[in-house]
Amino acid sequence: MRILILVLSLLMLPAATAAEYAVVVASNSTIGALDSARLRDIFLRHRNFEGEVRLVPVNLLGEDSTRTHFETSVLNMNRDELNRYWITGHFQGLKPPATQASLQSVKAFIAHVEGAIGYLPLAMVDDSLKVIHEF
């Protein structure tokens, strides 16, 4: 019985760690796959271009669980750390990413603004978007 429980637990492990969210760009973008370190640089405004493409990172407004998950999983920062970062950055001329009020508006922004890059639940990704990172 113990072995059966162990086997079932191991079979469930990939499902528990499967990505639920994606960083996306417009489907016609030339931007390819990016790792977490590069995405962190983009969303913390240390990197403004990917090749010839001027990047326009976009965040979900507020305390939405999608944004919180992105901040902890990709940026490796909690909300307090991120707030302190932007307060300090303000005096260095850094401006935070654009924001949108809903997941639907984030999706539309990314699909229609050249260079836009953002994150969404994987279930929202369709032909208008290209996944460049899953988390």
Given for the second form:
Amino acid sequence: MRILILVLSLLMLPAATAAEYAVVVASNSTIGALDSARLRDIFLRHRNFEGEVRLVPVNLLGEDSTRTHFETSVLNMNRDELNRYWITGHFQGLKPPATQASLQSVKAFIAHVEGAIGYLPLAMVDDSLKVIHEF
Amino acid sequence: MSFKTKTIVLLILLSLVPYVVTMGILGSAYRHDMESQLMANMNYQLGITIDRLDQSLLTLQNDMNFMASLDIMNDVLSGDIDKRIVNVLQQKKTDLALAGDFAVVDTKGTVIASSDVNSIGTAFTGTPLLRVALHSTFGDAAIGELLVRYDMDNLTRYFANDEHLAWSLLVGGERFGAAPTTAAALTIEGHLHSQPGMTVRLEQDRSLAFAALDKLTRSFLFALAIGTALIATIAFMVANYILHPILLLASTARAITETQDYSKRVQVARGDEIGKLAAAFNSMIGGMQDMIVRVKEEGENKLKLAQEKNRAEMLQSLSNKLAKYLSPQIYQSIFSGEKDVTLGSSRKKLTIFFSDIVNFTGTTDQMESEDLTQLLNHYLREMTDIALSHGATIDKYIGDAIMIFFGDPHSRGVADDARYCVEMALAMQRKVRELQELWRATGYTKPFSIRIGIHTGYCTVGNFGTENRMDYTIVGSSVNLASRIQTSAAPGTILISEDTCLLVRDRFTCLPVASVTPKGFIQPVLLYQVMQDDLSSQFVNVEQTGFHLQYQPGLLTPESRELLLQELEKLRGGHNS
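Can you now output the form predicted in complex with its partner chain? The one shown was the form predicted alone.
Below is the whole assembly, all chains and molecules, this chain first.
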């Protein structure tokens, strides 16, 4: 049921509102387009490799709207759920993704670190980045 | 070197050597001990300092490790756009009051973040004090380094502030802290445990370290100098105390030797060995003084004795010569001291003897003087021998006459004196008869005969003359009488006076021959002829020109005696006719 709702939601989103944010990697990355489920696995550290590439997810620090939107839109988890998840995960050996304090630093991080994957407003995407998912 | 100097030197040596040796050993031990203590102290201080440095560096390292472990170090990958690392570094620098700067460099050495914002974006220069590798939270690969740039001089604040100690930190050939000391110094080093490349060196100048000891040494030397002076003074006084009496002894001995004054004494009023020596010296000098006096007296006595001996020998020699001119009795009497050689006389009863050679002048006229001298001397020698053998005193020789007396200086009694005199006269007549035979055999055609007269009476006997020339002789009428009796005697006979005859007739045969009144005498004197030898062998031998009468009265019988008297009467009658 939940999946159905999600699919319906996804189908409805483009029609409802145009996408404003994008999940990006470095433009020279071999990583191609990924769906939300794959992104969710990556950002919840269920999946660390994409092909031969070691994945380095990066979050924005704090209560930034971009992050909130990413969490609700892509991860489908609010902050309390995430907190509980990572507390549990801490004891299972899971560490949350690295963080950057600003969108600029996220952009720079993705551009410099191989396998880095993050999210930015579409407006900030340039040639150095490659969009693999929009939301 | 005098004994005094030797004594002083010896006393000083005896006093100082143990002192110096002891002080030297103590000083050396103290110096060694002090050096050990200094080294121990330095080691202790070095250990503390190294520990503090290690502690400090370890704290810094821990802080850096902590910083390196922060998630924000992932910002290195994004160039620290948000300055989060810079903020942390600056905050830590402030917290630690670090005299330096932290810096985060990427793998290319470019400074991504630093507490010194000016250096961001540039290549890191210099040698970092500490460095920590940075790893991302998501991968193993190093993403850079956290470095700390530190001014090493600041580390010297951990060094104890001690003017004697020179601390320095040696890092990679560079030296921080105190300048190297040029003087001989005690040096120790230690490596930091956390940073083996960092060496802390601690130096201490010996001159400063041992300043106290040097001061002590100077004090010791000063005390030694004072002690030496004091000991020298005491040694001088002790030497004087010991030697003064000895020098006094020496000077006294020298003075005694030079002046020969043995009355000198040493005045040392001490009861010790030197006092005893002085007393013994005085005693010895006293003994020598006594001995010298004694020797001197003995010498004088010996000289006196020698002189007296010489004098005695001279006198002996003289008296021996004189003896020839004196009768032995007189000689003995004089030289034995019984009689002094002084003018003086005594009256004694003596027996006086006279003899002479019959017709000496007539005989000697026909003889050569040499023969006469020989003959006379021979005769006198023989007579003298007889006289002396009978104890006679030969008064004098008067030409051919001999004057002898008995009874002085030695008398055997008047009777014995007379007897010895008569015996002597008999012996003389016998000897003359022997001599007559001898002389006749020798060629003297008219040998001597002698006549003898003897009288016993009082005479004055003694030294007559002057003080310068005196004669020991007898004088008196008895002497004259004896002489007269002698002239009355027939040749070869012995006439004696009655006085003598009375003394000797019990021994000798005395015949009364005549009564004469000698010239100068008033009373006639009865004369006796002593019969010579025994009666049986007695000869009467009368020889004159024209006759030679010889008979033996002892053998005369009354008839022959009568015949002889008749013949003589005939001769008398014929002569008278």
